[in-house]
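Starting off, we have a lone chain in the form predicted alone, written out as structure tokens.
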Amino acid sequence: MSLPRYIDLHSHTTESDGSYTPEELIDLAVRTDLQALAITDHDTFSGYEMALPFARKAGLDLVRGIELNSRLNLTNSDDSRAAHLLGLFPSREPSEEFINWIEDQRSDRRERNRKLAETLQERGVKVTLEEAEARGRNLTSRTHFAQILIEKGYVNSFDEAFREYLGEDAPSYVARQSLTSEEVIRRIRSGGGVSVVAHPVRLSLSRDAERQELVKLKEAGLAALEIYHSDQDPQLQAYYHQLAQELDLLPTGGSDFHGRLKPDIDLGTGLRGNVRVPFEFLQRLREFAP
């Protein structure tokens, strides 16, 4: 009797923030035995593009996705979170309408980078934003300062980057100029994808919050939940399911695969093996996509 073979609906590559080049982690796909990947870069199909020939190479199923920010406005509050969505693209090409939006957000995220270059370097840290593209190559992400901050001694680690200067909370913080959640959301599906709220855990809400939150976003055509991510221990995993059932959100999972950025993140099976995604899932988000 052979053993069940998982899948990996979450990860990156060097054409965003991850350490992997597309053919990289094709053949590292291949070799934990992966039966489907999605490659979900920010703001990016090219990681997709260029693994493309390879997976089919393999003979391995490669999915289109991205990663996507956007800003969830709290109900009757003034208050909102950074909410990242997965657009995922299982059974067809996105629209030349949502590629032309892709462009747009890019530009954005470019400005954005700007800014935190100029904000850090107030703070008396000599960064500067042609440093950090020079590590983005197609696309820079705030890993890229962190990379930076730690080669030149401000912080220890990415997390102690994030924390310090980086991150949501830190004071440096830029945030970018992201469309709310239900624009995104009905723009992947307009596009031709399903909708994801990716690692759910991360909007830092009340369980009564979340629910409300997630009722919302699923009247705009939010399509999914993501179950299984490396941040989720298997308790979360089980109310994250069990919520996705009652609001009749299909399940996704990923284990957010960044490599050597996340060295303690693997392929297929996120943190100590915390990620284990059926290939049912995929198969329901086929059977669901436009």
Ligand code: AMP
Second form
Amino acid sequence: MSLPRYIDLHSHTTESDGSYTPEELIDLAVRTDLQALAITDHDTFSGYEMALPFARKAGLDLVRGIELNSRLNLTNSDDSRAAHLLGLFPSREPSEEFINWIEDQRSDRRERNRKLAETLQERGVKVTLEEAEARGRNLTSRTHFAQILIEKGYVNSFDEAFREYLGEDAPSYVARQSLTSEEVIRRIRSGGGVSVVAHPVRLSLSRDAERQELVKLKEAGLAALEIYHSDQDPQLQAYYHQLAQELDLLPTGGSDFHGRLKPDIDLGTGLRGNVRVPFEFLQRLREFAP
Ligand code: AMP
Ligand code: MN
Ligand code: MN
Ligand code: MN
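Okay, that one was the form predicted alone. Can I see the form predicted together with this ligand too?
Everything in the complex follows now, all chains and molecules, and the chain you saw is the first one.
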């Protein structure tokens, strides 16, 4: 009997805020003996596209994906949450309309970055947009700002950079003009993809509120829930698996590998082995995908 093999449906390359190039990530996936990998860079397909020839050569099943920001307006309050959604394209190519729409999302991100550099400068931090863009060449993320803050000695760690300067609770935080989660789900679906609520634990909602929001998103066309993720412990994973079944959402999972940026998280296996995604999850997504 051969050993079971696993897949990873959430990962990043240097084309967004990961530290592995697309080629290096494929090489790692092969050495990790993954049966399939989805590259889900923030707001771009270019890491996937660059990786594709290497995956083909190595015989690795590579899935096109993307991670998109959205704003989840809560039903029972005026409050909202930043919700990350994955768009997976396991069996067909995204529509041209979808690809053009992604371009708009990227200019919105650039505008955020320009304002972020400005607010940081107002706080006396010497960081320019050009410096950040030199690191995030294809796509500039707050993590590139964080690297500069560390190198220039303003902070000692990524956590501190987000706590003091870049995160939602920091005084210099700049929010993006995110679209609602419903709108992003609709876009992914009409673009030919399968929409996934990524790392639901980070919504920081009570179980009741979380369920209510997921029911609402399911009605808007949501297809799947990321039950396995490095931030979700086994108990929570079991809970989300059950919840996905009850709400008729497909289960997905992935490590959210970023390489050096999040050094405790391993491709395929997550945080100290807490992620194990069976190939069957991908088969079900493929059967579901329109
Ligand atoms: P952006 O997409 O530019 O808004 O940046 C968000 C990215 O920052 C996320 O995808 C994470 O990779 C990263 N991030 C958020 N919070 C933290 C944190 N506390 N420590 C390290 N990285 C973080
Ligand atoms: Mn990231
Ligand atoms: Mn995310
Ligand atoms: Mn991610």
